[in-house]
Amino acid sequence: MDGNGRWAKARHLPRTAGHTEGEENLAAVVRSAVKRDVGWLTVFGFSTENWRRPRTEVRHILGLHEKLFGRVAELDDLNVRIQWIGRPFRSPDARTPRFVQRAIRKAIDDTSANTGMTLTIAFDYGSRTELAQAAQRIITNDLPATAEALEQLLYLPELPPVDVLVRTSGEVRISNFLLWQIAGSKVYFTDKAWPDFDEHELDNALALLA
């Protein structure tokens, strides 16, 4: 969900205003995706690299994610099940604060019975770290060094392969996001910043599957 800061700068607003707008737009995109019978939507909310951002900006983003995971009533109305992907909370290098951990666990539990779209939020997530940790488990558990074994040791092995990867805000590249899962996926690039990513942009991305 790139471009929140640039969206704010173009409007002479603080970067935090862009993140707030981006969080609100995610709710709108979720509603649009549900209407289009999208089965799985996975969004990159906060990366392992994002901890290097200014402390005030990080605190603001953490608060937004606590709010995001707390929107259970809206998710229930949409029959959306929420998941999280990221460094396991007990991992020595994990950095997700306890108050965000509590919000994540509660959202997962409260929406577990929903049968519609699965919304997965990547928080404190980095694909290289995910793959490295999976490889380390193969070594530790003396498992066969196969693609199948590694896939079963990813953070969320039930996450299906990605059909379409979306890059907003003019970023014409992939990032440290679901590197294993995006193999063979279509890629949709748009100059729109994430807060401006609307249902028409979503339709353009989904059209790649036609």
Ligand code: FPP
Second form
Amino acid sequence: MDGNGRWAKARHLPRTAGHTEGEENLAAVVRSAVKRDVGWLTVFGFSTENWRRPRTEVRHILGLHEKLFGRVAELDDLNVRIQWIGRPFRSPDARTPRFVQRAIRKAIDDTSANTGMTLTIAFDYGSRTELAQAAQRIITNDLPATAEALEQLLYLPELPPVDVLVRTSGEVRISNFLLWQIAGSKVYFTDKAWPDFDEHELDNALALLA
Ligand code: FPP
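In place of the form predicted alone, the structure of the form predicted in complex with this ligand is requested.
And the full complex, kicking off with our chain again.
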């Protein structure tokens, strides 16, 4: 969801206002995706590198996650199931505060019976760390070093291969996001900042699959 900061800067607003707008836009994109029968939507909410941002910005983004994971009534109305992908809370480098852990666990539990779209939030996520921990578990458990074995050791093995990867805000490069899962995926690049990513943009991205 790139470009929240730039969206805010262009309006002479603080970066945090861009993230707030980004969260509102995520709610709108979720509604649009459900209308279009999208089965899986995965968004990069917070990376393992994002902890390095200024404290006030990190605190604001954490609060937005708590709020998003709390929007269970809306998600129930849409029959959306929440999932999370990221560094396990118990891992030595994990820094997810308890209030976010609680919100994530509760949202997963509360929406687990929903049978429509699965909305997966990547929080404290980094693809290389995900792959490294899978490789380490292969070694520790003396498993065969095959693609099939590694796939089962990813953070969220149920996540299907990505059909279309979206990059907003003019970023024409791949980031540390779902590197294993995007093999063979289409890529939709747009200059629109995340808060401006609307239904029309979603249709453009999905048109790559036609
Ligand atoms: C990248 O834009 C955005 C983030 C690091 C945060 C994404 C968070 C949200 C959209 C808020 C809520 C989302 C959830 C899932 C609750 P940037 O800050 O790097 O913007 P820039 O590239 O313009 O600087």
